Amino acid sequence: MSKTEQKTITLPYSLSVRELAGLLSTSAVTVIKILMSNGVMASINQQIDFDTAAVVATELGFEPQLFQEEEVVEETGEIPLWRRVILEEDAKNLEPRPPVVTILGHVDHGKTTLLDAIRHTDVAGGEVGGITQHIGAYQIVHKDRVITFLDTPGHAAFSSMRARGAQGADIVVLVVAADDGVQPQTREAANHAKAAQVPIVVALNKIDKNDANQDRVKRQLADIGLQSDDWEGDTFVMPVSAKAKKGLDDLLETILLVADNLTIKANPKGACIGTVVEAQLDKSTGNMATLLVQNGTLKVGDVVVAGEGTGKIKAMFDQRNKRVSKAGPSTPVVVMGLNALPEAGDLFQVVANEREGRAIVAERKAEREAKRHTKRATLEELFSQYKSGQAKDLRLILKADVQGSLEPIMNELEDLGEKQKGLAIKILHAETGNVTESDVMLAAASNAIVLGFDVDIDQGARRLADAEGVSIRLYKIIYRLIEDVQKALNGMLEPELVERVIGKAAILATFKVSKGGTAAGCRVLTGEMRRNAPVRLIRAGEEIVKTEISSIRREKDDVREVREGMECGITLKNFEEFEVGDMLECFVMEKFGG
C-alpha cells in the first residue's frame, strides 16, 4: 500500500495486544505473529509501548500517530486546588521549587529502609542523619539541590491525599524487590500513581541478594505498563540496595532529572497554600500539624485554615526541631496554633484574619454534613452524567475470587467498551481478593465504581465506602455484572438499594425476659439502634445472622430507639443465641440513582 493510501491511526503510549488488535480491526493472533517476526514475545493481555505497536500498525498498512498527552490529562479529572492556584499566578513570578517525592511499594520490599538510607545521605544538614523528630516529611540536599520526601509510605495514604484534592507528590518512587518481583501491592501502588498522573521512577531494591533477578522483574514491570528505559521504555528502573546503600546517588540523580522535565515551579510571594502531611495532639504543646507549603511563603503570625481547623501560627519548627520564622514552596514545617486537628491530605491556606478562617471552617462543616447524604457516581447515575457532558468514561475497580474469574470479566468489559460510542470503560485496577480499604480509597480519589465478583467487603472498607460515598456492587454471576454495566451505559439500570450502617452496639450481658426468650443487654457505641430496623449480629468478625430488632427496652420502658452511650435491652426476631462480646450492627437500605 502506498503512503498516500495509508489510513492514519492514533495510538496511546501504552496498550495491550488485545486492545491493539481491536484498534487495527484484526485478530490478536495476527498481531502476535507480527510481533514475533520482529523479535517481540508478547501475550494477548501484555502491555506494549507505542513504538512496538507502531511497527505492527505500519505492517498492516496504517500510519500510526501518538495520542497527545494533553488529551490524556484532560480526562483524568479535577486539577488539585493548589495546582490551580499556581496556574493562576503570573508566569514571570514563578520560580523553580524542590520536587516532592513519595515512596510506594509492596510490604517488605524495603520502603522504610530506603527512606532511612536516603535520609542518611544528607550530610549538608550538619550531621549524617541529623533529623531529630519524625514530622512525616523531610528534605535532603543532593549536589546542592533540595529534594523533599513525604515520609508517609503507603498507597492508601497517597490516595487519601488525592481524595481530598491535595495530591502532594510530584514524583512517585515505586520500590520493587529484585528477589520477589511485582506483587499485588506493587500493582495497586502503580495504579494509584497512574490514576494520579504522577511520574513513576522504579527503585529495584535488594539487588545484592543471591536470588535477585533484575531481568525477570523488568519483564513483570513491563506487563503492568512500566517498560524499563534500557528496554526502550519510558520508565527509569534504578538498581539499588537500601541495606548496602548502593545506587542511591543514581536514584537521586534520576529523581532530579525527572523533576527537570516536569518544570516544577511556584511563586514564593503568591497566595500561600499547601497540604497537611500529618497532625497530632501533643500533651505539652497542644495541636501540632505538619504542613507542606506548595505555593507562597508561610510565616509565623499568619492565620491558617487547615481542614476544619483554623488559628494564628504561634510557632514553626523544621525537621531538626529548630524554630523557623518562614517556609517557602516544597518546605515541610511543624506548626502550633490550630484550634482543631486537620486530617492528613487536607489542604491548608493562609487567610486575611481569624474571622474569615472561622467562616470558612463553618462552611466546610456544613459541606461535610451535606456530603453524608449524597453519593459519588453510581452506575445508575452514569447515563445522566454522560448525557449532560459530565462523564467521559466509566471508571471501574474490579475484584474477583480467583484469576480465572477476573480475566473473562475484563475481556467482556473490554469488548463492551469497544462497542460503546462516546463513553469509554476504564479499568483502573483489577485484582483477586475481597474489597479492601485501598480499593475504596482509589475509587474515592478517582470517582470510580467498585465491582466485585464472588467476594466480600472488608469491614474497614465498608465503613470507608459509607464515609467517602463510594458505590460498591457485588455479584455472584458474571453475566449479571456485565449486564448491569451494559444497562448503565444505555441508561436503563434500575436504582440500587445501598446499605448504610446507622448504629453499633456491644452485647455486655444476656438475660431471660418475662414472655420467654432471651434478650441482650447492650451499650450503644456509635449512632443509634432502632426498633424494627434490620440488624446483623457479628461474632469474632463473622456475621452470624441478619434479622430485625423486635424490641428495645430502656430501664422499664419500651422505646423506639436508643442513641450512642446509652444502655438497653434488645430482642431480635427469630434469634436468641447471644454471647457476651457479640456486636450488633443496625442498618437501613437507601435507594440511590435512577
Ligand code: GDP
Contents of the next structure:
Amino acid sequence: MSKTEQKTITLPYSLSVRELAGLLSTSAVTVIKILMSNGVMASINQQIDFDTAAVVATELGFEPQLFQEEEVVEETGEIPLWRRVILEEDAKNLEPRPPVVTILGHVDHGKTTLLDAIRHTDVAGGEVGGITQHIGAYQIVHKDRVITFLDTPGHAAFSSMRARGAQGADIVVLVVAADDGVQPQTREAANHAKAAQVPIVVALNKIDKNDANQDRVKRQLADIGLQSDDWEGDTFVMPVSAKAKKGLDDLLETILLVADNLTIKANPKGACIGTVVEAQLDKSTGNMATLLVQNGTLKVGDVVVAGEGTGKIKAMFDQRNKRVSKAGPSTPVVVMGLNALPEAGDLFQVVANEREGRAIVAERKAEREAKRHTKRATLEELFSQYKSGQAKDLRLILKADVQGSLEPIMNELEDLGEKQKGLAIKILHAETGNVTESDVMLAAASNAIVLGFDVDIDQGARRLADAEGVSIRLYKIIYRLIEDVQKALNGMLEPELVERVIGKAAILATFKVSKGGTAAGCRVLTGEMRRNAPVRLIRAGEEIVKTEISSIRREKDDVREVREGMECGITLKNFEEFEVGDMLECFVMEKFGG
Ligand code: GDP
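For the form predicted in complex with ligand GDP instead of the form predicted on its own, what are the coordinates?
Below, the chain from earlier opens the complete complex, with every other chain and molecule after it.
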C-alpha cells in the first residue's frame, strides 16, 4: 500500500489486543497472528505497548501515531492503586521514604550485570557479612541514603511484568548498551515508563567496549524523546561500565538527585499496601512471597490479602534472610503465611482479620470463575452456536506428533466439512508438536477448540487453557478424533467431562499408620480435600500418580473432608511413597457444554 493511501490511527501507550483489533476494525485473531509472526505471544486481553501495536497497525496499512500523555493517564486510569492510597493521605502524615528503582532495557544490554554491580557497591551489606539472597528486590545504602532496587526479570520476551515493574517504581534506569544503541525493548521500556509517568535515568552501558559510540546512542535517545542533559535536554545519560564497575557512583548519585526532585513519600502509619515482587513455594516453609511495602508498615501477625492468597503473616525475612518484625515504606520483605501464591505484580493489602481476607479472596475467585464459564467454548457449544446461526464455521486448531499424521487428519476433516451442507470446518492452524500457549491464545481469540493427536499439552498451555476457558481434546486414534468432530456436527457428542480442581494440599510430613502403610501429614492450602475424590500427587511440578483419597484424619477422627488452612493425615489408594514437599491436588469430574 502506498504512503498516500495510509490512514493515520492514534494509539495509546498501551492497550489490549482486543482494543487494538477494534480500533483497526479487524479481528483479534488477525492481530494475534501478526504478533505471532513478529515473535510476540499475546492473549486477547493482554496489554501491548505502543511500539508493538504500531507494528500491527503498519502491517495492516495504517500510519500509527502516539496519543498525548495526559490523555492516556486519564483514559486508562494508569495511576496504580498504591499511589492513589498515598495521594489520599493527609500531607502532614507523609514522611520521606527511599526511592524504588527498576532497571529496564533491551536484552543483553547489561541489566543483570548492572544490578549485580550495584548490589556490590553496598559496602555496609558486605560488612554485615550476610550473603544477599535473591528475593526480587534489594536495598543498598549509598552515602547514608537507602535506595531500593527491583530486581525483576528483564528477559521475558514480552511481559506485563515489565509494565508493572515501571508502575511499582519511582525511577526507571534504562540500560542502553553503547555499542548496540536503542533497540525495540529500549523503546518499549521507555514507553512503559512514560505511560506510568516515572522519570527515566539512562545508564549508557558498556563504555569500555572498543565499538562503543556514545554520541550515536545519544542521538538515537533524542529521537525517542530522551534528550541528554549535556545536549540541553532533561534526561540524565550516565556513562557506565557494569562489567568494569565504572561510573556506578555517579549513576547512584544521579538517582538520588532525581529522587530529590520528586516527592517520594509515604505514611508509615497509614493503610498498609504494596506490590508482590515475587512468590514461590518453598519445599520446607510453604508459600513465600516477596512484598514491597509502599505505604504503611507491615508487621508479623498482620493479615494480608495478595492476589488470591491470604493469611496471617507468620514470619518475615529481609534480603539477608534475617528475621524482621516489621517493614516500612519502600522495604522489600519475604513473608510466610499466605495460603495461596499470588503473582508478581499483584497488589497486597493488610485487612482487618482472616475472615475479611477470606471473603475478599472468595470474591476474586468467584469473579475469575464467572469469567471463565462465560468464555468456555466446547465442541458442543460451538456446534449449537452454529445451529443457531451465531457461528458460521467450526474452528479448529490441530496439533499432531508428525506431519505424516497431520495430513490425513486434515484431509478427512475437509471431506467431512464438504459432506455437511453449508457447514464449514475451518482449520485455523495445523502444526506438529505439543499444544502450546500460543495455540491456546489463538483458540481463545477465535473461539476455536484445540484437537491434539498423539501429543501432550505443555504445562503453561494447560494453565492458560484453564484460565481462558479453551477446550483441548487429545486423541490417540485418528478415527476417534474424526468421529468426535462428526458427532459434534450432528449435535450428538457426549458432554465432555472435565477436571475441576477443588483443593490443594502440601505434604509436610510422612508417618506410619497403625493399620500399616504410610500416611501424609498435609496442610490444605486452598479449597478442600475430600475422601474418595480423585487426586493427583505432584512432585517438583510433575504428576507422579493419579489415584483416590482413601482416608482423611483430623487428629484422631476419620473425616469426610478438610478445608483450607487445616492440617490432616491423608492416605491414598495404592500409593504411599510420599515425600515432604509433594503437593496433592484434589479434583472432581464435571460435565460441561452438554
Ligand atoms: P541483560 O540481558 O540486560 O541482563 O544483560 P546481561 O547483564 O546478562 O549482560 C549481557 C552481556 O553483556 C554479558 O555477557 C555481560 O558480561 C556483558 N556486559 C554487561 N555489562 C557490560 C559492560 O559494561 N561492558 C562489557 N564489555 N560487557 C558487559
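The term rigid core refers to the maximal set of C-alpha atoms that superpose within 1.5 Å between the two forms. Please read these numbers as outputs of a predicted model, since none were measured by experiment. Positions refer to the first chain, counted from 1.
When the rigid core is held fixed, the Cα atom of Arg523 travels 2 angstroms or more between these two forms.
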